[in-house]
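We begin with a single chain expressed as structure tokens, specifically the form predicted on its own.
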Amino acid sequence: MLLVSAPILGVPEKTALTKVIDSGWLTMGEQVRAFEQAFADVHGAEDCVAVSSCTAALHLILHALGIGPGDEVLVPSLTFVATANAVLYVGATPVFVDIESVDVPLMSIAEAEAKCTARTKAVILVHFAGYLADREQWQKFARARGLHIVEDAAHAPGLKEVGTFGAAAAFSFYGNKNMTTAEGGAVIARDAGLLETIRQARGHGMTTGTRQRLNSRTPQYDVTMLGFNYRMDELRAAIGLVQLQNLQEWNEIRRILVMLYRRLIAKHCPAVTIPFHEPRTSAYHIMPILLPRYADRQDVIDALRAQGIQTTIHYPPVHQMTLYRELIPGTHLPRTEDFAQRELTVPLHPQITAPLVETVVVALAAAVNNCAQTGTAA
């Protein structure tokens, strides 16, 4: 089968996971504060907080901005849920918010003004497939009402401009993502006391961590703040150290990758489109595709899945799952669902060659050509 994601592992991981063994030290030592430091360099920041997952990593950043019962966050509904779900963890309300248009499937910000209110206190960008949101613009929205800007980076790791745009950006280091810890997540902000009190949160509240209490005279600590058990371990840091190295050249194969779909469902099925037609800055996170409205998305996935390469859905929209229709009944986004409907996501990642993106492109067509030719409806 070929995948849509497939995580790059090897020799090098696996020599950096057994001298992490072989040392006895676990769990936030040194490969943790080692790769903090070196995340933190690929980004042109001064310094990152690594987590347990991209989740914690905006649970944390919202707590820390003191966001809290009363207070409404705007969020894309095209997105994980974990987006929404965090702003659920610290007692505010998620206020979904829809896409600029099927092209580009990011937060429109004239929906997000129209969304704001007088409990409004935060926006959460999400840098869907890796294409960054325009910093500027959120910028001089985010200024004009006095909101936190929050970067859902999961996306988009090694781009200088992401961590920029206001407060804090969260990042994932997932299985699936472009570099991998098989779980994990990163805080990068620019404040120096806002990323201080998400690494004392990260840990429970503690003011010292066992491996401080090692090196130190005492064994005390304190608790000064309500803290959580978000902890990143020293294998998950050992590895992210080795995919660190890897990061920019494959993001580069990924955007290569990508002209090449483009160029060739342009020619073999122009009937599929593909989101983000300008240029903007991206990593390349994934390949989502917009089926016609003819064609019967389930089976495009069986013919695709027929000739043995997976598909995928990016995403079904939070507002429409069960959990969040009850919470908040009546959310209609019109643009989120028409893409939601529509888009599917193809194999996308560095082990993938040209030869291997043709087939997925031939299969493609032929399964939206017969779709075409038998009148499915969509």
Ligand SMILES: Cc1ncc(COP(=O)(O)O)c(C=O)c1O
Contents of the next structure:
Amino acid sequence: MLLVSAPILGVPEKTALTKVIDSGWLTMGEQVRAFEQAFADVHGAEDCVAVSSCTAALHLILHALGIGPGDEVLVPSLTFVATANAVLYVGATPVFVDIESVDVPLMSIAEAEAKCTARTKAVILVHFAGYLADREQWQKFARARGLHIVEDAAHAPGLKEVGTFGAAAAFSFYGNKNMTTAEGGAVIARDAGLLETIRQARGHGMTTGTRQRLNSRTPQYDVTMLGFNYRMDELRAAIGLVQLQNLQEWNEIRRILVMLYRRLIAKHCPAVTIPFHEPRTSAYHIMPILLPRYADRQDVIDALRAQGIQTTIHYPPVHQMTLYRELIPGTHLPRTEDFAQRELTVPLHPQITAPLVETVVVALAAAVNNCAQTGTAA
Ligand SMILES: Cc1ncc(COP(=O)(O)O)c(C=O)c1O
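Next, report the structure of the form predicted together with this ligand; the form predicted on its own has already been given.
Full assembly next; the chain just shown is listed first.
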């Protein structure tokens, strides 16, 4: 099966894991610290905090910003549920905002403006599929209203602009991401004070970690805030250090594959459209396409699967999930809903070759043409 995404793991990762095991120090030690410094470096940041997941990163950011009950946070619905869940974790209310258009499926500023109230405290921007939101426009929007900008950068590691939009950015190293530590995440925040609050809250609010206490030979620590256990371990950090060395090259391969997809889809199945028509900075995390309205998506999924090609959907809208329909009834986001009904994600990862892209596009063209003929016959 040609998978939508697949991690690249090999001898260097195995060697790194072995070294950690041989060292006998398994969590929050030198590997985690080295990974934090290397990850910050790649993004042109001073420092960062490695955590157990992007979900934890989002939670920690909102917590450190003091967002809580009575506050509202603008979020897209075209995202993974974690984006909105993090808002619920701190007791605030997520307010779902529609996308700009099916061509630019990023949060609409006009729509965000319309949904702002006196209770709005922050906006979480998702760089959907790796394509960056418009920094200047969002900064202007947030400044005018005194809002915090939080970036959900799960799809966009490796871009220097990420982490510079506002308060902080949250990254994911889950197995299907541009680089992986199996599970894992990180926070970049330019404000050193905010980052230190996040660092402390990651480990139960303790004033020092185990390794620091070993190095300083003082067993004392204090707890000065309510924190969490969102630590990253040494095994994950060691894998992360290896993966990070390849991130820019892998992102470049993704870019080249996306260009090829765009060219071949335009040639072989022009009825299929591809979001982000205009060039935009991207980490090319996934390859979303939009099927024509006449196409039955399930038929296309089945046809591709029969040829050994996996496809997925990004995303079933969060506001339509049972949990959110019950919590926040009556939300209607027409552009998000239209996009989500027609979207299909085709395979994109650095192990895919040009002939494989061609195979996917030929299979896609046949499946969509078949829908057109069936539609005409009906
Ligand atoms: C946009 C987005 N936000 C948040 C997450 C959550 O990441 P994690 O699994 O690392 O918590 C994901 C993961 O799929 C994601 O795609």
